[in-house]
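One chain follows as structure tokens, the form predicted on its own.
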Amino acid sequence: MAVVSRCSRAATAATTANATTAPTFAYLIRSLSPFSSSSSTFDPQNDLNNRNKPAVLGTLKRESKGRNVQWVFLGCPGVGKGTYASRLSNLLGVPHISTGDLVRDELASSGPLSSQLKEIVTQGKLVSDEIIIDLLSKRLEAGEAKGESGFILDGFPRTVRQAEILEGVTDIDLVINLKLREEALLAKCLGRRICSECGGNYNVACIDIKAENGRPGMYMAPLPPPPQCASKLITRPDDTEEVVKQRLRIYQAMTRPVEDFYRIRGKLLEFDLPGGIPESWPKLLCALNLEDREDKQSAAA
């Protein structure tokens, strides 16, 4: 049965009081058994000093590729969901599916949804559930045909209704909620750049927030492009201060309840980003009880 049909049935079921549980996706074979059902907040400043305490999420090492993890990344627009989801995707050997990328691909395709999506995105509005579910369903169906197993979702669900639809078709093992202080988040969004030729993502912002009033400082270095991309950088049309602030307001109003949805189900891990990738990545791995041996070897070289 097509994935589109399953998602459509789940979307309908989520709006009715007597909805029954829809079938799971055929290719999502098993849940990740080492993980417990408790939610957790990871404080990078304190938790790394107590590595002998009982692990919240069990132990998972590099050799665990093929476990078919079914994870979701939450967080404000621009927080870095794509960056960390992509890294974990490579580490665990599962596809990283970004609904933002799906929307941008559809925009670039000049397909039937292109003009409608362009107006929505440039105004900083959320794409409707129907459009997102349609795009995601097609992506999952294509992955199923290629033999993909498991996923790391980035950008979905963004509303409680979407979370209910997702719950109706599959079991999510873990939801990672990335958090970043607002002043850093705004600067990070405004500093984003894309290479118009290769599509690479970079950031020209140098974020240096001094410690004050008991709050720790934060430093996030720029992520400059290689020389061949330096003259080809463009800014996403939705990365303006007005649109970014509007997206943050929408997130506060509509997506924060999704955090509560997963928190009460014991699947939410909240992670406060302490800085840029060099500082945050190893601490995120620690929070997940993961180990990236290649990253360690690179750092030691």
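Residue numbers count along the first chain shown, from 1. Rigid core: the largest C-alpha set superposing within 1.5 Å between the two forms. Note that this is a predicted model, so its numbers are computed, not measured. Compared with the form predicted together with adenosine monophosphate (AMP):
Superposition on the rigid core between these two forms places the CA atom of residue 197 2 Å or more away from its counterpart.
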Contents of the next structure:
Amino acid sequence: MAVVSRCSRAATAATTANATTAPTFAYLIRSLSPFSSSSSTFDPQNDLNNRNKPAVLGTLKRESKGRNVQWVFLGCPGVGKGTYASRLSNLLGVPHISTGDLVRDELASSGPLSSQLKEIVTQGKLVSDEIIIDLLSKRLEAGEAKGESGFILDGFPRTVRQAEILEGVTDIDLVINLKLREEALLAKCLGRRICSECGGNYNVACIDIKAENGRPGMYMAPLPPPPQCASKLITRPDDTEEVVKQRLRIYQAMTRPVEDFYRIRGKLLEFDLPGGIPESWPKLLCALNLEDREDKQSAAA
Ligand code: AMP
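Alright, leaving the form predicted on its own aside, put up the form predicted together with adenosine monophosphate (AMP).
What follows is the entire complex, opening with the chain shown before.
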């Protein structure tokens, strides 16, 4: 009952905001609603050792919600959302849904939106909320038809309006806000390479920031492709210096406020990446109380 009334409120709000977008939002609402459940609340008494962690982390292992996780990754372009979302998706057995990938797939399909999207993406701008929600809801609906449950979203929401729509139709359990020193972000975007065949993500940048003025140094080794991908690497058209700087500006203006949106709801987990994958992955698992999951997975492999 609560779910139904939440959905209809979201639908009404969307309809009021823009009558032409109503069918699109209805599609998202229909796709998301089966995942809905009660929201998590922060309980400091039960979380004395994890003062900076959202309370929901304490309940993850018990899987008390009876469904798979519904997580979001936030963070600047180049921070590594895709890398860590994909690793967690393998570990937890939930789909990793990147709206950037959905946009790139649509671009590659030469469909009706293709030329419009190409212009927006190559300028580093954001696609309209309506288009992105339409792509996301189609992806969710296709996943649901295949029996998928739960998700790790990467690249969505990117505006407060997107966050409000998502919050209106389902419960996001946790939002992981990845943070990396600014000097590393540009280098990581410029070093990013993608295998045109398998879609694998690699990085040729070697980031070696020396300790200075009391700030520790940071080393991030390149992430080389396996031999079968080495000759098929491409660079994303929006990973040029000018466009990356524009994407970083847009992040500050449009997406930074989304952090506050989740912070005030007690759902934001801040995670400062200490370095590359070897240093960061174990610490991320520890922050998520998931160390034993990986131990079990390695033992079973
Ligand atoms: P990403 O791979 O996440 O960096 O996304 C690549 C591009 O896709 C972005 O620069 C935007 O143009 C578009 N895009 C991806 N997700 C969204 C979103 N949630 N809202 C608007 N535009 C998006």
